[in-house]
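In the form predicted alone, a lone chain appears below as structure tokens.
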Amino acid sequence: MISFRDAAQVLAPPESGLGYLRSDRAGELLLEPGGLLTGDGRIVALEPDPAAELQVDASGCALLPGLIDCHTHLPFAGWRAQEYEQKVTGVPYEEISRAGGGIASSSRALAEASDEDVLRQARELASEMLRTGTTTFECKSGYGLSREGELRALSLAQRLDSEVEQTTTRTALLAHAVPTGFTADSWMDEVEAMAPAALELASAVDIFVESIAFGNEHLERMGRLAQAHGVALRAHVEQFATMRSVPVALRYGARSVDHLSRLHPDDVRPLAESECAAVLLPGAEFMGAEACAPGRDLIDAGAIVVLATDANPGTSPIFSLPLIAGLGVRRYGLSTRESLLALTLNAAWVLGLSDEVGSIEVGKRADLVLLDAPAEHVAYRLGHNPVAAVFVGGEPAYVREDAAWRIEPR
């Protein structure tokens, strides 16, 4: 058992058993001094025990639930650094994509890389994520761009789960780009054919609705596919153009709509009144001249707002949730509690894991992050990593060298 004592702040929900908390209620989150006790991988008490085998002196620290990254494109192969300069100097992503860059470039890199090379890179990035407090993250396919390639990507993501400290989930992003030789319609035929095999490896499906990718009619097909297979529907929408995809996604019970940089004002209220999360990805907006998602409007309307990295080799090569929190606060005007809620309980809701992780409650898995500073510093000190230690399933998974003195045997 591990006892955490004398934390300056412990982040806790206002009540137990919540699947999510609407973001306009984030001010109700508790952030008060305290401690807790873990045992057998779970949180067993919301108070310390001086008799526990391992004692964590959390004096002056904040104790948070493990951070959850609900939108990443791991595993992938290689990088697209050459596109970075193009984007930041004003070349639109649509132009890069049509010239063979973007998703197509990552597809070629994945096809050319060995399984071991892909997994080696993914393990290194997962380790980097762990050091910044991520204890759960999503993996997506989407760079396969063929039936064999998509199934391979999901299989590699399944292998990755057993090779990293964190818990991972898998999303079948089967409609990410239209492969060469297909139309959007004919590729959706292929998606429907591969779905039974793909969804043995994944708990959600995803689609990129955009002028350079798929349309709302294809989102409808993906929605019917999700319903037929009993999996969650997720959708990349309104990133570069206003496609009015949110009403379509809501009609099919989507678990999340992600990006929303070009969200139509009339779609804010229906989204906020639903149980569909608004996943905002400031890393993708931060890189170029993209529009800004209406984060403040969504929160004030009562939406389930989430922040995530969109970790990928092209548009958002960012793997730190504290950095994303800082970008989100500065870009959308979120408060500390709103940003922390967006990285924990509400992110768990997107992945269907709220019963297990996302908040400090008795019975939940003891995924915990110990900060070397008040919780406000997560977003305030942009670029600084405030994580002193990370616990996954009640076991120390990362302890920063200069913070090791805080953890001691009884």
Ligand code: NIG
The other form holds:
Amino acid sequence: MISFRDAAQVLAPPESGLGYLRSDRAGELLLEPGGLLTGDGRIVALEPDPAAELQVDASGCALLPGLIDCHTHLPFAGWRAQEYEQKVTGVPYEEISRAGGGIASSSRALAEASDEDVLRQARELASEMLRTGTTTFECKSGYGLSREGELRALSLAQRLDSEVEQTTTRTALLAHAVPTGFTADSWMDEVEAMAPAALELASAVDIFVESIAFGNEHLERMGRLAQAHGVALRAHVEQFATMRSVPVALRYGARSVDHLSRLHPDDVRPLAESECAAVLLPGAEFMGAEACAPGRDLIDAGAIVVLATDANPGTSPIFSLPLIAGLGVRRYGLSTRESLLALTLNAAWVLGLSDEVGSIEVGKRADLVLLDAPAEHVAYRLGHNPVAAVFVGGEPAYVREDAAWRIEPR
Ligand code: NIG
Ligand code: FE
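Provide the structure of the form predicted together with this ligand, given the form predicted alone shown above.
Shown next: the complete complex, the earlier chain at its head.
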């Protein structure tokens, strides 16, 4: 058992058992002094116990639930730094993509890399993510671009789960780019054929709806496929062009719509009134100089707003959720509580894990982040990492060497 005492701030939900909290209620999150007790990998009490074997003096620290990154493109192979240089010097992403770069170039890299190399790179990135407080993250396929390639990506992601400290989930991003030799329609036929095998390995499907990728009719097909297989539907929508995909995604009961940089104003309210989360990806917007999603409007309308890295070698080579919080807060005008909610409970909702993680409440897994700074510093000190220690399932998974706090026997 570990007892945490005298934390300056403990982030806690206003009531227990919530699957999500609409972001216009983020002000109800508690950020009060306190402590807690863990045992058998769980949070067992919301107060310290001086009799516990291990004691953490958390004075001056903030105690948060482990951060959850619900949108990453791990695992992938190699990087695309040269494309970033093209992009910042004026070549649009769509043009790089049409010239065989973008997703297609990461697909070639993945096909050429050995399983061991892909896993090594993913493990290193997962350990980088742990150091900035991520205790749960999503993996996506999507760089396979062939039946074998997609299944390989999903099984590599499954192997990764047992090789990292974090809890991971798998999303089959089966419609990411139209592979050479296919039309969008004929690739969707292939997607339907591979779905039974792919969805043995994944709990959600995903699709990139965009002028350079798939259309709303393909989103509908993916929606039907998700329903037929009983998995969650997620979709990359309104990133570069306004395609009015959100009403379509809502009709199919999507779990999340992600990006939304060019969301149509008329789609804010229906999204906000649904149980579909609005996943904002400020890293991709910042790195691509993209339009800014209407984050403030979504929050004020009562949407379930989430922030994630979109970690990938192309549009967002960013793996730090504190950095994402900083970018999101600045871009969308979020309060501290709104940003923390977007990285914890509401992100758990997207992954279907709200019963297990995402908040500090009795019975949940003891995934905890200890900051040796006030919670307000997460977004404020852009580029600084305030994470002093991370606990996964009640065990210390990362302890920063110079951390100001101490863990000691009773
Ligand atoms: O979320 N938008 C499509 N997919 C990724 C980009 C993937 C890539 O460029 O490799 C995204 O931004
Ligand atoms: Fe993405």
